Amino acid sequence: MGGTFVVYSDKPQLVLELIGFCTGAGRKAVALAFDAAVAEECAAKGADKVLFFNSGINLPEAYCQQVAEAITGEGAEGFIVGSTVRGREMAAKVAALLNWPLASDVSRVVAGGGELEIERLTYGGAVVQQEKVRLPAVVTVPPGKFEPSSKPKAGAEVVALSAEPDGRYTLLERTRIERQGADLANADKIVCAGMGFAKKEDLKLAFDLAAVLGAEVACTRSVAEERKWLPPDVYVGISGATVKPRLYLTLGVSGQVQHIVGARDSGLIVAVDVNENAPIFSAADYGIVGDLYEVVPTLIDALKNA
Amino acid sequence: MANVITCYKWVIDEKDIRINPDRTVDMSRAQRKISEYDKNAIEAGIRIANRLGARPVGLTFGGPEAKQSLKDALSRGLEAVYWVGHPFAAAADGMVTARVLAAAVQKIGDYNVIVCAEGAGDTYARQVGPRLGALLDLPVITAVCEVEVDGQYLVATRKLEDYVEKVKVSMPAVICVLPEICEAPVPTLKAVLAAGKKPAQELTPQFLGLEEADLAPGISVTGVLGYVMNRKNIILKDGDVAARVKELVAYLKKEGVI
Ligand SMILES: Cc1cc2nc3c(=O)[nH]c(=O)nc-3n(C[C@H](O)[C@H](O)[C@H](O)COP(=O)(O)OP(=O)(O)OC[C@H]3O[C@@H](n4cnc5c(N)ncnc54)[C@H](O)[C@@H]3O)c2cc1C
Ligand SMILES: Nc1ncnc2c1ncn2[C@@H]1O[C@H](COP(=O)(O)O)[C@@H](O)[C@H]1O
């Protein structure tokens, strides 16, 4: 098929997945890197060429103009970007500068000649939409969609570009977030706490139940972001984690589509909620209509004796 | 007086979408609403405008039905709303939407901050804000959870997957705010009544100088499938708590998860 795709992600592992996509689609992969080690890794693991912007600790987003020019310079017909906060911003700005369409957060992408066929979720996950995107175009791809590339290609060169960042941006501070939450991606069972909990201290009930079940504790976006009762890395949903445990047991979670979309491939879904009309019950295999403050202690006892 | 322009979208309420057993999607009875997170963005815009001594205004682009959003938007404390309502909105992608909004922003003029939400409730593409910024040649900060005004600058805290960053940009600028930036209060009755007297101005594509080529999307929808949950839906609601719990435990045993 020929043709070139330029790829970028601020997550090194994701860059390799995007290179894997390009190779599978019969395209040349030109990787962008803002870090020398990542540039070398891309060259050693399958990129056809690497463009290295020596930006120091600066914001990659302050180089969008140069990135757009580099894409034009390569004669590329696509810009394939890892779907992260930084990636989505870079993708959207570069799409605007190049006047290309952008398909965000695709759950599937197949590259044909002259167009991409993609699939993405809309309405919080209630609907799956198939779309045709005419090339040249930009697309953002979440992690885990493609096999990472690993084989070096002969003659992959690293071209260092000197570029001046957009002077209107100043990075004042960058603080790493220490991951505090459980490893939900590999959890066998998950207890998910929703806004049905009245106080932060009451979450002890969720942790006690999780201990008896051998489960990890997750939550809804509201519990993490509005209440700040649990760290943001343990909320499940379209903007949070996607999980696939054998058992997903929710407590005081209404089951809005934006939440349940992150857990709908779980083995068994069990819900406890006072409101018998809560949408969580149509997403559940088993449910108890009841007050979690009564149900959970009883359930813990019953499980201990089971 | 300078404007702080908040862009909001009038979307179909996802709760009203009916999915038929054959996975076709029925939106015929769906109500519309201001996209959930855009309500937080409107409030954030108002707060920024207050700090700047600027005028908080709203901007929306949609089909002719977008007109129904104006009163709700104004009752949230905006002083004026601008709207582009045209049937071509139904097929617009992020590229077209950003072009229309950029043209409207330039028409409104005299702005120092443009506020978008993180993502719209229907597309959740998280694209239009940064795209609009690039079209207008303005600095953009995305995923903003806190923002301060410092003279001619905006200082924002943004949340990435593994980092929190504090970024300073010169105004005018675009910020895309997360819903936790501030709550979106429910409008008071007084505010709802006052909304009827506030100005709303329609901006037509012609008035904005948009041509047919500007409005041609690069993405077309070829298929729409509703998601169906195939679950057992065994809901225990009778008997006392102990009985319900006992029954559940029996099911969990049978399923082999305990
Ligand atoms: C664009 C967008 C993206 C979003 N992304 C996400 C996401 O990734 N993840 C996410 O979780 N949400 C997301 N949301 C938010 C989502 O729509 C819901 O608002 C959120 O999931 C609700 O959280 P909740 O179920 O904890 O709270 P609520 O909806 O308030 O539900 C609380 C439930 O607790 C029940 N309850 C109350 N008291 C008790 C009691 N004593 N015992 C038992 N039950 C009780 C109530 O009946 C109710 O059903 C998103 C929204 C938008 C618009
Ligand atoms: N048609 C529109 N009219 C006004 N603002 C919009 C429109 N579409 C998107 N936006 C703004 O851009 C944000 C992101 O939209 P999206 O990129 O579609 O997820 C929304 O939350 C709004 O703030």
Given for the second form:
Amino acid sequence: MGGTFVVYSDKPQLVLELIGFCTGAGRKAVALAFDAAVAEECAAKGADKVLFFNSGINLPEAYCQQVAEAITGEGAEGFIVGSTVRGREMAAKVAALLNWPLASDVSRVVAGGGELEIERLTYGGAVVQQEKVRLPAVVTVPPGKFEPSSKPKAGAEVVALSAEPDGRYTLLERTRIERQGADLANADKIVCAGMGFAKKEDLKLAFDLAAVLGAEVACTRSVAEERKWLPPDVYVGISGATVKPRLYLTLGVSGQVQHIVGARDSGLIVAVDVNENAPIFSAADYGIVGDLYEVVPTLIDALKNA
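Could the form predicted alone be shown next, to go alongside the form predicted together with its partner chain?
Coming up is the bare chain, nothing alongside it.
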């Protein structure tokens, strides 16, 4: 096995994906955790070692100095962080403390020798930029880029660390935010509704098709933010959710690049749109040129009778 990567995310599923990346890259995975249950899960599902900050309060950004010291103590050549709001803040501060380069929101990363080959989207997703970053380095990775680790690793060590938080951080209050829409990050199949729907009530077609397929329903940004027909946490795109289902079926979605970048890693993309010149057909594996109001009921009937 090669060198060591330290991984962290405040999302348990995402940290397992980062452990999976380390395993695939032939690196030792040392996971950081601020929650005892997460620490045990990482130890049971592929981490070679877990550093558990037994802080008594889940405020990771108050421990950046200690995290930097832990990374140095492990002799790590990389700090791989889940690209969440909290993760990006920690990554930036730790990179500054270590004086390491930071590559943010990479869509692809391959570890080789003493460097990382990465891809990042630029110009609103219109351009894929390829770069090489010399190790040691800090990298942030969005969800859905790697298969989560699930392989048990016997004897994974959990080391409890006591640390004093940075006194400049104070937790004032906690607010529980309930998810309004589907859990797209873990969806196996997704039906995405676009601006081809004339009325909000017509979205029932998308939900009916999703029910037959056993799929979740997503939408484009315009449907969520302009028309406000669906909650904002279910729109797919460069500023929304990034998804990786086995099946991504779009209905009335034109397929602008800002949307496609959020779904480009789907296993199979199927598009239905009345405009034969819609950009979505360039990204789709299969396309149906037709009125969704005619096509979708026919698809539902065919699937029910299959």
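For clarity, a rigid core is taken as the largest C-alpha set superposing within 1.5 Å between two forms. Residue numbers count along the first chain shown, from 1. The shown structure was predicted, so the numbers you read here are calculated from the model rather than taken from an experiment.
Enquirer: Once the core is aligned, does C22 move its Cα by at least 2 Å between these two forms?
Expert: No, shifts by less than 2 Å.
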